[in-house]
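Given as structure tokens, the chain that follows is alone and in the form predicted alone.
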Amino acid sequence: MNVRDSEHIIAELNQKEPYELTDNLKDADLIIINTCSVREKPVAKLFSEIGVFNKHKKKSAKIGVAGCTASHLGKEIIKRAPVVDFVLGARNVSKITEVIDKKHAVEINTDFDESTYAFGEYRSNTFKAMVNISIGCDKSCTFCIVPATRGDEISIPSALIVQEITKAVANGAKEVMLLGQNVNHYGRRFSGMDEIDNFTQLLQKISQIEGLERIRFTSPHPLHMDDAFLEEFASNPKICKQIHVPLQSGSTRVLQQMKRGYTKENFINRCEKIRTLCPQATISTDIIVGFPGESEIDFEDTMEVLEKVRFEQMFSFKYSPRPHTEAAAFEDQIDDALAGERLTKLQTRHTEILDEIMDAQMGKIHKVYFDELKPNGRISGRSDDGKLFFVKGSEELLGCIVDIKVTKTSRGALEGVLV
């Protein structure tokens, strides 16, 4: 979502103003800073990055700060960084051309609406599109500062999002990547707009665009996934088999107090349903370790479904407690060095999980759509359930879809030869 909001500066700077990108830190005339706030460590970053562009950028150049971090902070960030220019919240994208010439103006309104604002085009990679399908979140766990920083959600028209999608498919894209917050949750609300479409309809109607041949989504929520978009997943050959399923606890207890809208037994039977209709689909997910009050056995109740499921890729992180949340107000919070113990645990187990479906991949054939060259006279892609490939092979490949034999194994990725 941040490196698609990136994209955004990007093209409404190209269309509007003289500006183009540099690799070369001095020769910049503007430095933006795209941030996220949904953990504690990159705010603390923030201020260090500021600091070290200051202090090589050219005197004349501007530095802007933008994203999550710029809407819950504000005016704070000039205050703590007098070097800073101009903030730009995350929901105020579209007015980057209006900040970049008012000394400290702070745009940081989250209930800016965007949703049918038509930016420019640009995009880092001409083969895969990342497209935003709604803006903002109406959840309230507990937990998480998004709902504060981007504010209340709204959906995308399908007519937008189906003309972007069209326009990357006819500029090289084969493969499109629809984002939001709570992406099944599509069409909660519109802004002045009668659209009927849920996201299974939605993904039904990019379906049919010519010339696209893969759909990803991220991400998801496990409360929202009923038989008909979990059928939809599974029967659509155009939609990858990849999902993403955050968990963020296996305790039924620490969910309720995360607000989190679903149980344990909620949980395993969706991934028990992905894996029944769709038994070649990899199920990615996000976990929190050492939430305020988490017990042993609230942790092995997250490790039985570690074990359950089988994710195939994991992002776990230690509760970091953020401002504007109820559980940074909440008592028994844990020690980091018992946070720390379970996550290395988690994390632990989870590596021999992976290793195991890894080592499993020997030999077998994919079909991957390889979208960026690397060192070495080698390129890169993914199969459809999402593996990341390594291939000896040039530019003539780009933006193909073949068939590859696994001939090497990783934890992250895997080698291979075209059949």
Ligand code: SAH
The other form holds:
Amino acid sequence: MNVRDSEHIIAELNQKEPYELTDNLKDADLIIINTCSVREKPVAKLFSEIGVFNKHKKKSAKIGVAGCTASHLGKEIIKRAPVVDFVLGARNVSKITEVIDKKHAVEINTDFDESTYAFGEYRSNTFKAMVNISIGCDKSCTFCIVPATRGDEISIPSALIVQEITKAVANGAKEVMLLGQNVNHYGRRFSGMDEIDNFTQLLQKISQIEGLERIRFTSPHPLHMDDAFLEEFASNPKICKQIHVPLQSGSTRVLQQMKRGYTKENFINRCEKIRTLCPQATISTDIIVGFPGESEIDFEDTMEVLEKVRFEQMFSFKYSPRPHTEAAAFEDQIDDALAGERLTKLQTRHTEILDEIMDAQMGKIHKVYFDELKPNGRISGRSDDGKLFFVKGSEELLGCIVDIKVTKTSRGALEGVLV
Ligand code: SAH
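What's the form predicted in complex with ligand SAH like, now that we've got the form predicted alone?
Every chain and every other molecule in the complex is listed next, the one we just looked at coming first.
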């Protein structure tokens, strides 16, 4: 989502202002740092980055801070780093052309409705298009800062989504990645009228777009994975068989404290349903360890879900207390060293599972969509189920979906040859 926000910023500046992209910091007239704030680490990094940019940039170059950290720190950023010229919140991307010329402008209104805003056209990769289907988040997960930085959830009208995808397909994209904080909650609130009222219907409508061959989405919420949605996922040939099911914790008690709305058993049931309906699908997840009050037994529940589901991909984090969240005020915060031990245990076990999964890929054939040239005569792409492939090849393969046989496996990627 942040990458797409950056593309929108670039598109607006390309079209409405005399700016173009540069790789060279010394050439830059404008430096924009787009930020995340889900964990504390990126926030600390922001201020060190501002210092580095300030030291090496052209004297006249402006620095702007955009994204979620901009939303929640606002003018505090300029107070701490007066070299910053403007602050632009995650929900105010369309105001970029207004803030660049106002010294110390701060635009961070989370009530602002960007859901029907037509951004200029810019894509860092023309083969794959990212398209937002909603903005904001209506959940109240006690650990998460996102609702405070991105505001209430509003669905983008389906006609706009279809229009944007159709344009991207005409420009060479065969694949779309639909973006939203809870994509399968689509349709609950529109800024205007819309004939579509759920994500399953949206998927059906998008899959009718001619020339579009692959549909991905991130992230769905386990609570809204009803049977109709999972059946659409399994049976629609355009939907890639890779699904993110963010667990957060395997303990029902912790899940309640997190206000996630599902239990350990509901979660396992949804994953089993995916495995039954669609055995070839890969399941990825997000896990937080060391949430306030997490006991050894709670953590063992998380380990148990890992054993049961055997996630093909796992993003795991130590709990990080965030401002504007309920859990930051919980009394039973977990010792950092203990959380670190648990994270290591979880990741070590997942690595073993992942090695088994990847080793079993040897000799298998996948349909790979090639989208990026790499050094040394190689080209990269992804299989339908989301595995990263590197293959010897050149431009002719770019934008093609080709059968590839796996000849070498590793934890992060596969190598193969054309069959
Ligand atoms: N709406 C998305 C969440 C986006 S944030 C979803 O529900 O999947 C991405 C991930 O960051 C979350 O899934 C969570 O695992 C992690 N995260 C969010 N807040 C966090 C915190 N305070 N500490 C540690 N990890 C956190």
